[in-house]
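In structure tokens, one chain follows: the form predicted alone.
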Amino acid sequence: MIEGLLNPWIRNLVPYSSARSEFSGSAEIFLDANESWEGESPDINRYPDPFCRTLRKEIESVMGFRSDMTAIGNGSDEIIDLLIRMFACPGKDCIMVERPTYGTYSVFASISGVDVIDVPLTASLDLDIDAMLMAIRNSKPKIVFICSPNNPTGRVYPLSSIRKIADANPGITVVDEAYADFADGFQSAVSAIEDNPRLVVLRTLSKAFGAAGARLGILISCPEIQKVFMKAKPPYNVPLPSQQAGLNAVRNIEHVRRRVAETRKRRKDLSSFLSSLPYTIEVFPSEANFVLFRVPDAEALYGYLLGKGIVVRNRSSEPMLENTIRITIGSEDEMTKLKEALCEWSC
């Protein structure tokens, strides 16, 4: 089933065979990969595990995702890029996204010469299921990208809606769950992969796990897609320091849970504070680690906060999000300084 969806050059790809991918077992002397015999820090003179085996086993132990269904990317961006190159033919195929959504899907499609079909959300910022099903029938996208919790709105889409779209889509459906850890009672689409092997889920260690600088995205798919991804990715795509940072983050799960709880509390507090400001028009409910709100003049507020040394995100260019600002939840001290600045602007 999956094989027929792949680009033929990917289906017939003979992967690069690196020195470390050919080796298994234990050894004391490594003279196979033209590495330096000495490094500036422990083990840095050696190439990293090309398959991130230890990290994936730890992810399986802590997060519950089977290691034969996971692969690690240099951030979720690398995974998104590779999925498009694996399944969508340049100059012929298209992908489909809901709008507003994370902009990288469209950027990587454009880089690969793949058209993008935008399906606007409903007025309540939910998935327009009827419109998406019609676009699937008419445009036949090779990949449908769904971001839940959505960036930039913070809204979670019901798993039943995602299942309906994925089941109707004969191509690949990718559900980006980067902010899932911050959502209360979240139902992951991972549970639907067994019934629909065309479904792919993305997770990340950049948000709740606090390892954005390590660039660690997680692909979760049926084993068939996982194996093809392992063939198509660069041989050493995840550096050793990043793999070690990922291990530290995943193993420190109690600290992660405490940080998530604090983030949720501050998210609720910030939403309440923003609602109390006299110039706030609307605060959008959020299940992510950010809050989106609408003001009369987002550009003016953005510039004012920048002048105070506070960087937020103006999302006004997105459809249905005119004059909106997205604020990431920061530390208690950062939130206090933000609130002081927002109060001064209102005065």
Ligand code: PMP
Given for the second form:
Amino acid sequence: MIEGLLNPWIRNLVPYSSARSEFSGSAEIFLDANESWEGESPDINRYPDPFCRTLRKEIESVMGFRSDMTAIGNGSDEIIDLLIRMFACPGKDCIMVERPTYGTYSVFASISGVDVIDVPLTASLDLDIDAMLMAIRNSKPKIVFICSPNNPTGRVYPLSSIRKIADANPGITVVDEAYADFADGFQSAVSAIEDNPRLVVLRTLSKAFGAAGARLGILISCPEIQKVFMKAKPPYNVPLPSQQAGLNAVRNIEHVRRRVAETRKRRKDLSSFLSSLPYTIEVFPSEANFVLFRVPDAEALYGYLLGKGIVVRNRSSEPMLENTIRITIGSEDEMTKLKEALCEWSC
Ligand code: PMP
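Mind pulling up the form predicted in complex with the named molecule next to the form predicted alone we just looked at?
Below: every chain and molecule of the assembly, starting with the one above.
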């Protein structure tokens, strides 16, 4: 069923067989991978596990995602890139994204010579289901990307809407849940994969798990797609220190829970603070670790904050988001300094 959706050269791919994929058991002496016999720190002279088995097992036991349904990418960005290369034919196929959303879906498609169909969100920044269904019928995208909670709006889309689109879409639907851990009562699309094997979910350890520097994205899919992904990815795509950092992050789930609770509290606090500012036009409700708000002159406010040593994101170039600024939730101290600076600003 999935096979027919793959690019033919991926369907017939004979994967590279690395030393560590050919033999991964225990042995006394490893002389098979042309590694150095010595390194500058323990184990760094050795290639890492190509399949991140220990990390995936830990993810299964802590996060509940079955290990035959997961694969680890060098950030979810690598997974997005690879999924496009697995399913969409350069110069022929297209992908579909809601707009505004996270930018790499479109950029990776463009790098691969794959067209992008943008479907604008509704005025209330929700998915325009009818427009998406029509675009699916008319343009037959190979992949539909949906980001929930959406970056940069912070909006969660109901699982029923996502299911409606994924079930009507004969191609692959990718739901990027990078910010899921920050959302209240979040209903993940992972539960829907069983009924719809064309559904793929992305998670990352870059946000709530605090490991952005390690570059660890998680693909969650039916075992058939997972197996093809394992064949198509670079042999040693996740470095050893990153696998170790990922294990540490997942094992310390109590730290994650504490950070998420603090982040949510500060998000609520920042949202009401921003609403109380005389120059704020609109604060967008957020289920992620950032808050988007509208001011009369976003460029001027951005420049002013930069002058105070505070870097935020000006999102004004996105359709429907004229004069908006996105602020990531930081530490208590960082939030206090930000609020002081915002108090001093007047238009
Ligand atoms: N998805 C979304 C929605 C994001 O906002 C980001 C990064 N800002 C990513 C994926 C990338 O995640 P990673 O660090 O795992 O590549």
